[in-house]
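Given next, in structure tokens, is a single chain: the form predicted on its own.
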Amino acid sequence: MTDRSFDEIAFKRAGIAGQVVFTRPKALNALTLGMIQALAPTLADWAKDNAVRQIVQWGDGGKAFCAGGDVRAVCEAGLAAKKGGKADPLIRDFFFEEYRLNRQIARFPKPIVSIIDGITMGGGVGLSIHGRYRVATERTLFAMPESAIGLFPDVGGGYFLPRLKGRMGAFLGLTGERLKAADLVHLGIATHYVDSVRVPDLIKALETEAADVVLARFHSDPGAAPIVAREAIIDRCFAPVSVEGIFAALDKEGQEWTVKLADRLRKMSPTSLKVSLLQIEKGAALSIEDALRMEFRMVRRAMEGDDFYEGIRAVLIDKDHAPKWKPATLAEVSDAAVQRYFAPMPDGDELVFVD
């Protein structure tokens, strides 16, 4: 395959390595689904060719390695088609096909390393947590912020995040807590850190040498996870197995940082956050293929309804940050509601992987 750029992606081939940029940075190389739809097959291309021992994928622009899908986009569409009563194939087209990137990439038969570089959050993090090496920089931001907007964490994160330590997941899953390298690497999220400074040499090297010889070179000390000194309270206050349960025992701790916690859960979802926490319950004995399913499944649902789009709205429209949820409390949202979330789709339209 021959070097090839778009306009928010590029691809190039260098001594041993295939080589992907994204080229979004004023957009924090938000994910759009025509980077998908070039990614999907360059990364089926390399699979195949000998030449190609290993992916290595970074974000332009210093700031960002992939801030999330582009969800504003898919909002805009999603609104318009409610107001012209005509579906808008841009609503299922790009959960459609950035979920089967995520599996593509999670069952990909060569090592790809991901630099998380920045910000890497929601569809940045389907795009590096299934493959197998992930490198952090002093500079990066992780999160899964999905509650926070009326969805849930998606791209796979109802197989990764029940696999964390503890209750890790449940908590990173519905808080959407941003968390730095040295947390990064003791949970595992990251598989090494290399200061930011160093990664042009480091991307040099990946085009000559195998990337678990390289990486182990370059890997250094993080310095103190801060989470640690957390884990224990977050065991106990997200043990619970509801979002009542969770609010009971961040309330009974009573500490200032678990009063915050609440705070800041109190303003999310109500809805998003039985569905994600569900989502994390079920997701611990699937497979990454199941779990993707599943995921489909409940994203079609949350387009059918109007947190999503509040959400949109108050975080990345018009910024008041006062998103009004319908149902706006957790005793309102029925068991019947979270449960339709799982539900197979009544038109049969699944998830499907190709190989």
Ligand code: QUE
Second form
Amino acid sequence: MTDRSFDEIAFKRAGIAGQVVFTRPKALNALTLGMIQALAPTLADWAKDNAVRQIVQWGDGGKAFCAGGDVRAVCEAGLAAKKGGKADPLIRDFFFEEYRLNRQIARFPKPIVSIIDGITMGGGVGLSIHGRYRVATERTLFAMPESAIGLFPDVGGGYFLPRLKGRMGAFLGLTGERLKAADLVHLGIATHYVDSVRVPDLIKALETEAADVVLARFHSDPGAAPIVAREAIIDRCFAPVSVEGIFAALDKEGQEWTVKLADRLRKMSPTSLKVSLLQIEKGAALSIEDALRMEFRMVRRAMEGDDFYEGIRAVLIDKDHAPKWKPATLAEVSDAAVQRYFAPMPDGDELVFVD
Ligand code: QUE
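The form predicted in complex with ligand QUE is what I need now, so please give it after the form predicted on its own.
Next comes the full complex, and the chain you just saw is listed first.
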């Protein structure tokens, strides 16, 4: 019944497991609206199906779990609409459906095991972080890189980032820092570590045995976490409540690492940095639903601006990595412009959840 195949995602009931495979390896399994629209109803079926005790999801191709949302398609739709064509529903629907799926995963009544073997960024983080278990391997590369494309750490970043220890969430959300397995286990982002050669056996075991038991048996030590040596500096430098304050703190620190980090941050969208920092501050007190509702307001404002399209052009289309942000400096990003991202849209369109 729930064995369904689409060209970008596949589902299989195997023993006590519902299996989800992302099958767009050439696009690093970046999440399309079609994948979201196939996954959401399948999860809803599995939630009610007593034969399904747990969910396991992974990516095809050995390179990525899921590299993000298919933001290139959203960008193209947005640009066409800006050129005077009619508004493409994809711009709104992609994020609407994606964030609802993030919440469905967060509230899912059965364990979800995400095998984050390879690139796990942006939208791929949203598919995995809200579930019960994340298994990292030696190939895992995890990041919330949206500030580089004029966006902000969405898919529930407003919920999970402020819940990481110290100021780690602000650091990850603003810089897009890429983390490997040992750091992920240390921070609690990954719940387990398994060498990638053992992943097929792990998936097999999850067909017959409860996830907690299987994972405890397969887990091994990922080694020392390099981030530990930097936690104190990160907590100091990302404590300020303003982006200008963060730059001042990094400059004051004056180490080779903080100088490089500040240089990297200066290449990010100034609007994204300010909006993201406020998102993470506000999100600390929000439920997952309220955080996602906030992010849906934010993303619709981002689609009205210029930085998202310029970021996609610079990073994914022309690949010159030289975006021309508007505004180009932090000083030009007014408080009013930042606040607008958090206000309801005049059309009254809000993210709504259905059970
Ligand atoms: C920042 C991002 C994303 C990114 C690169 C960034 C992102 C995203 C992709 C991506 C990667 C591979 C694909 C694809 C998109 O790259 O969110 O379609 O095949 O999805 O610097 O936020």
